[in-house]
Structures are given as structure tokens and as C-alpha cells.
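Take a look at this single chain, the form predicted on its own, given in C-alpha cells.
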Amino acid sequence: MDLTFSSEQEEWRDEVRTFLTAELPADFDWNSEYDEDEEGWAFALDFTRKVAGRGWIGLTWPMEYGGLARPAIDRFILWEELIRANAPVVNHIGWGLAANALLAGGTHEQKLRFLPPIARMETFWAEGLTEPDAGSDLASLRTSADWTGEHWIVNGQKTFTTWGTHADVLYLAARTDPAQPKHRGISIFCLDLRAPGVSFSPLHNIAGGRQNHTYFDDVIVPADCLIGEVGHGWDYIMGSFYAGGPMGGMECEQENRLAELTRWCSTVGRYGRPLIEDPYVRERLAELAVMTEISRVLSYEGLSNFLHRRPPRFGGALNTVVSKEMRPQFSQTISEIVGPLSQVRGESPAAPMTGRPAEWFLRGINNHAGGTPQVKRMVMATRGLGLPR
């Protein structure tokens, strides 16, 4: 197993360096699902168009819908790099979501319309698939969209909208055919979140952001904006989330918390001698590194599988299910170690390093998106194991 990457991969890796230490200040905090202030997000916006401007939001597309054609390797490559220096990118549903889906299913006609537009970053998508009585069973849920002869009209509700009133256009998930099986009566929509009938109510999270409640009452959606084939929905749904290959990142936010904790373990006292020399703790930190690694080998096994078009094992579950699951752990350990000081946030002078193990923690929480890791031992299960449901 070969774990190393070439010299120009090197390269490109420097080169994406480079650029977030010169458009990044040192330090820097903020992430766009938990921090609602308007000056965080007029950064997080600018910088989101520098990155496209050098276009790497389209990085591994076709170079005729707005993309570079670079390997896949790249993309990851990237994507490691961006997570690593806590980079303030938007508009993941656009440039990964809404764009594989378009890439796997749309017409020539359909990608030259959407792609460039979210390459440039002069889109901005959210994702409308949950709804309040289907999040891990997806494909029963209830929004409609008619059709009239002209154009589709479209009632219902989603929920767990992130950046939903930041953003310009929904990736809507609505039932075109309610008389086919639940899976086959799905089409996929763009549609404007500022159209007559679309509105919000506020969904706070734990950790002080904000996501949405979305409404649509008797919404107009024009028939060009339907993305690929009716009722092809949930084959899209499915396949996007794979088709533009695997985004390394997790190994490298562990990485820097680690490493920030570590300091501060070296610094700071404890019944008379420093944190790091207590054995409880390093055998606390060395678990830590041990998730570290465990993350990064699967990344790393993630790409291989992709780039040698191996199907991933158990059903693709088993990646899922490690990070889920390990996220609020990692936290969790972060908490012991520091103790119950952990628990502060905010700029308090007793709040260890200016507060970031109780954001962290708070943040590790959320492991519900793109399905639960419950449902996700049973994807292991089923196809992985073949168990009977």
C-alpha cells in the first residue's frame, strides 16, 4: 500500500497552500452551519468567489461546463487542504450536490445552463430533500410537485434547510407520481427561493446557527428547471453524492484539534506538574491520534477505491459510519481531557483555549446528515453482511 503522493500532486497540494496563507488571516474560526454573524458570511462569500475565480469549485469537470478537468486526486487533494486551514467555502450543495446530480443525469442542454453559473459561484444552492416525517427514509416523503401542461406547481414542506435564506435556488426532491413505488416517483428541481409561496421559519441548532423550516404554498416552477428525467429523482439523490469522487478533510480537522490540544496540554498544570506528563491524559491523547490515523486510511482507501472503480465495502456504509460515529467521540475525549472547563464557550477567561473544546463538542453533535449511522449499520448490514432486513 502506497501512501505517499507524487511530485506534481505535491505541487498542486503547495499551491493550494500558498493561496489559503495569503487570503486567510492566521487563526482563523468560523464555520458557515454555526456562526449566523453578517460579517463572518461576507467573508465566507468573497472568499468562496476567489476560489472560484481560480476555478477549483469546478475543478474535475468538464472544461466545456465551467470545469479544469483535473484528476479526482486533485479534488481530494484540495478538499484536504480547505478543511485543514478551516477555509470558509459555501455552496457545498452547489458545487457537489446539485453538480454531480446535474453531471450524472442532466442534458447537455441543462449543464451548460447550471454548471458554469455555480463554478463562477454566481449560484447559491441548499439542499431540499429532508422533510419532517422523512430524513433517513428519504424516499417517503411528501412534497409535490404537479405538472400543468406549462409548468410544475409545487406544496409541501422541508426542514433541516441549511443556509436556506443565505441562498439563491434549492435542490428540491419532490413527488412528480405519487401512483409509482415510493423510489421511482421522485424528480429533481432548481427551484428560486425568492418565488411567490416559498417562505421560512427558523430551525436553531445546538450550536447557535441557524437552519430552516421551508414552506411552499402552490410554488410556480417553470419545466426547464426540472434537472434531468421525471421520476429519476432518487437514482440522482443516490448518485450524486458519489459521482464526483471522495473529499479527503476529516483526518485533517482531527489533526488540527490534536495538535491544538497537545499544545495546550504541554502548557497548562495540574496537581502540581504539566497535563501532558499525567498518564490518563496521554493515554487520552494517544486514542486521539489513533482516530487520526484510522480517518486517514480510510480517506486514503476511499480515493484508491475510486480511482481503480472498486466498489467501496458494505455498501459504501463503512466510511459513514466510522466518521459519524467518531466525530462526537473525538469530541468527547477532547472534553474529558480538558475537563470541565471544557464546557465554556465564548471569550471567558476560564474558558480553555478561548473556548474552542465547547464549540467543537456542540459542533460534533451533527452526524445526521446524509442519513444516521443507525440506518447506515443497516446499509452495512443488508448489503455488506447480506443479513436479512
Second form
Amino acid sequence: MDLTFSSEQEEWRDEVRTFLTAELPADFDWNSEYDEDEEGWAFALDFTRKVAGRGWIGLTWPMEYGGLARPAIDRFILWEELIRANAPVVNHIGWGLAANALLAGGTHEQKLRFLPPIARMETFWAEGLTEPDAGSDLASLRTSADWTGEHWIVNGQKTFTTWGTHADVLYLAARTDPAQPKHRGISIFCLDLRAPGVSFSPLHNIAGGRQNHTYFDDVIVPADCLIGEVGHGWDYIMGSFYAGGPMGGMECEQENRLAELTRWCSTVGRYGRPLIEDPYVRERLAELAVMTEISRVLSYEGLSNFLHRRPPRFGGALNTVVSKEMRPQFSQTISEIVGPLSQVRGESPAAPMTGRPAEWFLRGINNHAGGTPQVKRMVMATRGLGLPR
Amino acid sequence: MFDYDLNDDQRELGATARRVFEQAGGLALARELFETRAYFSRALWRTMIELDWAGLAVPEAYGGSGGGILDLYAVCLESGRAVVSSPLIPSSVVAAHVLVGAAEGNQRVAELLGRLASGASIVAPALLEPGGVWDERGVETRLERSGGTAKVTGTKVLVPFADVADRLLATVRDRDGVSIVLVDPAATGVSITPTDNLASLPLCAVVMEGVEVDELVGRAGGGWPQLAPALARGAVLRAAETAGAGERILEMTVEYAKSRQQFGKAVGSYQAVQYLCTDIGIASHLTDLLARRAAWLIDTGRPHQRAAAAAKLHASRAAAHMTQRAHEVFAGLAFMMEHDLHLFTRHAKHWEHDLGDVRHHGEELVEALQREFVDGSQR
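What does the same protein look like in the form predicted together with the partner chain, given that the last one was the form predicted on its own?
Entire complex below, previous chain first.
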């Protein structure tokens, strides 16, 4: 057992930290829930371009596709530091799901065409998987792509399209063969969101961001924009969730909040004593500390499994179940410590910790993206423990 | 290279432990000990001694084999799995660690440590008092020193193996603060009474009235800093036992949920039951991950207080949670004594509270947070 990083890796961590210190204001707070604040958005884009300028977006990709061919552990360290600094990195779908699917299933030409612009942060991607009637049961998606002999014609609707109106390209899953069993009839496309027939209607989420309904009305997609092989979309989708390797980082976000809260509890009084001396508060702080340690060990275990190519236990679902269930619990626990003023937002002078607990609470409600904890429990029970469906 | 797994030697040690505990009778032995109130198996303890486990974490200079907590971790996963009651954690880990810290230049402590490491002696940590407080505030047993003699008066509870121990390692208090002494259980003024408990474990009440003791183990008033790292080691290994037990509970429960039919289907196909089963897997696996990291931090001399306290706090909860979840799946079946689950349930109640309960480790955690985030230091 060895949970240390090599001196080269620690130097790499220092390099990232130095960059972040230079580029981000102290105490920077970024709303990870897709804040539509114009200034914040512009800053996030600018910042992400600087990360791209270092080559760090495609850190682990092959050189020929715009990457630096660095090992997965460097990416883990990068993400620990990005999240520790609350860095506003955007375009997750581009360098995350889409790039992973392209790397796994794309042709050499497709990789050459799509990956370098993502690495340079020149194309912005949105996700086109979820539909109004295909959420947890994603494979029942109905958006269709029909082959005309020349190109694909896409019709249908996607939903919860985060940053859709900002994006250039959609990572789209569509049904290319309705006659096949539902998992086998799906293919993945890169769809140009400026193409005729694409339209959006806004969905505003409770944490202050805009997501969207996205509609396709006879949208033409060129043949070479189907990633990999027709009918293999489901495998690319599932593979792309994990292909990039572990990123870690949730523990860094929790550690930050725990530190801020502990300090705040030492400066604020209640019942005629510092809040930190209230036994109830201490008990709840301990709960937060345990949750933070849990995130840390899950991150490290994920990294270790990836590096040693060990299949994760429990069908790989335990980490997601625990992280997802913990997310609202963590912010709720903070709310209970902070007390009634935890509902006050930052604009008010009465807001504790400049209103962060209220924002954390709202963001904490999002534990559904990428699959609900309930679906992950089902995966853990059936694939992980072998219980019958 | 970064690696979360135990190394090959440790895994091999674990495999040996599994075989040894199974050959000794496994759960059938645990049941027999429980039903006959035999408390623990001397034959199995002798086997463990022959395998050098009594001195596994004792430095070679004192007759041990100089291993680490991660080595014992591999053994304790298995002792939890087979619900083994032995002096390994209280004597070979907790007491041994305190003695190691005081052995240099102290011939009698060094000799006792040697006997402990060879398995000839059991040293029972007598720490907890009737107030049930695991930290130094709970120490009310008095030390009175006058002239050349020192006398101890007070009551200790839930002292493991006190009735078979050669020495008790007790926390005592005087105007210097908390110190540590060795008490001869046969000395005048000591009375030891086994305490009836859920798991029929060898837990005793120890009443000491003016008991003469030799000089202190370590520094006067320095008892708690000597004891704290020993408690952390023991707590992490109790967590390992909890994780090992959890694996077995999970196997038993899943197997049953697959085979038991109700309403024409296996009960394990119902999501309510699946949630119970996954809960056990989560509680057990997280306990393992938390405790394994804490053990590694200890062995590599890194700050470990947060990790160890979080591991034991989680393990204490997990011990109760896993057994309760399993009882819900087995329902009436495991409420009956014929079923083995109650053996785990009973021991889990001990593991939950031993070497720091939820309250204690919560306090340890917050003190660590304050040191790190408010005072700006790390321990």
C-alpha cells in the first residue's frame, strides 16, 4: 500500500497550483450549477482557454490528437487542484464524454478532426443524451437518425441540455435502427448546433443556471459525423463515463467547505458561547468530516484501481452511489449547523459566509446528472451483488 | 507506485489467518464459546502465538517481529470475519504500544514487553470507567504517592481479559494529570469480576482500593499522549474487524436474498431488499477503505488523527447498521439462536463501543479540525 505521489507528480501539482494562484482571485467562488451570470460566464470561458493554452484539457490524450500524452495520475492531480481552487472549467461534455467516446470509438480521421479543437477550447459541446421520456432508462431514447443514402436526418427532442445555447456541437445519441433491440439500435453523432432545424426552449434550474429543451426538425448530419460504428452507440456511451480515468476532487470541495465552516463556527456565537463549542454543532461537524474522509478514500481507491487495472468491486457502482447520496446530505448538514440564516442569500448583509450555505444547499440537490443514485443502487444490487432483477 | 491494496505478504498473512480461524472452528467455535461462556479459546490463542502474531507489531529489539498495523490489519479482517475473541488488539496492540514507548531504559517494562511479544503474558488495558468516557476526562481513578510507595484507588469497567492477564495497564490521575501504571491483578486490594455482556466476551469490572503499584510507565502526567496513539491503533484494527465481519454478513445476506422466495419471487429481486443488501456492502467497504488508509498513515508515521477517528466513527456506525440491515433481510429466521447472525450482532455491539465510541471519535475529529483549520497546526 502506498498513497504517496512521486516527486515528479508533486512538482506537477505545484505547477498547477502556481498557475491557479496566478489566474484566480483569492476566495474565488464559481457556481458549478451552470450560472448564467454574464460576467461569470465570460470569466469561465477565458479561464478554460488559459487551461487549454497550457495543453491541460487534453492532458492524457495522444499527441497527434492535441494531447500531451501524460499519465492518468497527472490528470487526477490536475483535477484535485482545479476543484480545490473552485476553478471555473467549462466544456465538460467536450473534453469529458464526447472526447472519451471519440477516443474509444472514433475513426482516426474523426479524432484528428474533433479532438484538437476541444483540446484548444475552440469548440464547445453540449450533451444530447437525455430525453423527456428517457432519463434513467436512457436506452429507450426515441430521437431518430434516418439514413437517406447520403446523410443522416435527425428528428426528436433532448432535454436538460446544459449550456446548449452556448455550445457549438452536440454529443448526440439517436436511434438509427428501430428494428434492433433497444440497446443495439443506438448510434452516437457529433451534431452541429448551428445547423438548420435545431432549436431550443429554456429551462431554468433552481441553482441559477439555464438548461434547455433541444428540438431537431429534419436536421441534416453528414455521414462522417457518426462516431465509430453504427449501432454501437450504447457501448460508447457507457464506456465514456469511465474511460477518462478517475478525476477525484469531491473531497477537495468538501474539505474547503469544512475548513470554511469550522473557522466560521469559531467566530460566531450562540447560546452565549462560540458555536464551535456547541455539542450539537461538534457532532454535526464530525459527520461532515467523516463524509470528507469517505470521499477522499473513494477517490484514492478509484485512482488505485485504474492505475493497476483492477476491476472495481460492486459493478463499479459503489463510488457513484455513495457520492451521489452524500451530496445533498453534506449541504443539508451544513444548513443544520449554520441554522436559520442558512437560507439567506449573498446579497443580504445578514448572510452567513456571504450566503454560500444557501447556494451550496441548492447545488447539493443535483445528484441526478449522469444517473440517479437509485439507478446506481440497482446496478450495485444486480451487477455488483448478483441479486435478481 | 500509488496503490491502495495490501501488499502480497499482507494478503498472504490474511489468507493464513482465514485458514487458521476456519480450522479452529470458525463460526461454530464462536457459537460454542458464546454458549458455554468460555469467553475465548486458549487453544486458538496459542496457535496465534505460535504464528508470532502476539508480537507482530512489537519491535524486534523487544522480542517482536517489527511488523506494522497494516500487517495486523490483514489478520483482523479475518478475525472479524470469523468473530474471533482474542487478546490480540487489547494486549498485543494497545498495551504493547504504550509499553514500547516506555521500554527504553526501563528494564521491567522491557521484560514485560518481551513476555507479551512471546505470548507468555497478557497485558490488559484498564482504561474505561463507569462514566463511559474514552478520553482523558474520563479518568478518575486516583494515584496517591507518598514516600517510596504509590497506591491506586478506583474502578475500571469493560476491561478485556482482566481475569487472565498478568498485568493491567491502567490510567490513573493525580495532581500531575493522567499517568499510566501497571497493576498486578493478584495484588492486595484488586478485585476482578467478569461482567455479563451481550457477546459473552471476557470483559471485567476491576475495583482497586489502595493497590500498591510500581513506578509509573512513562512520564508523570504524560499518560494521555502515550495512550492516544495506542488507542488509535487499536481503534483502526477494531474497524478492520468490523469490515471483515461486514464482508461475511454481506455474503450471508445476499445468498439468502437470492434463495428465499416470497410472493413467487426471490426476495432479493425486490428493491426494498436490494437497498438493505447494498447498504451492508457500502458500510462494510467504506469501513475497510477508511481503516486501511488510517493504518497506512500510522505505519508511515504521518498525521493520522482525522483518518483514524473517521475510520472508527464510521466503523462504530457500520457495526450497528450492517447487522441491523441483515436482521431485516433475514427477519424471523435470524432472530432465532440457531442462525449465526446473532454472533455478529453481539460482537458488533462490543466493536461499536470499544476503543472509542461514536461520541468519542466525533470529538477527536472536531478537535483535529480545530487544530488544522483554526489553530493552523496539524497532528
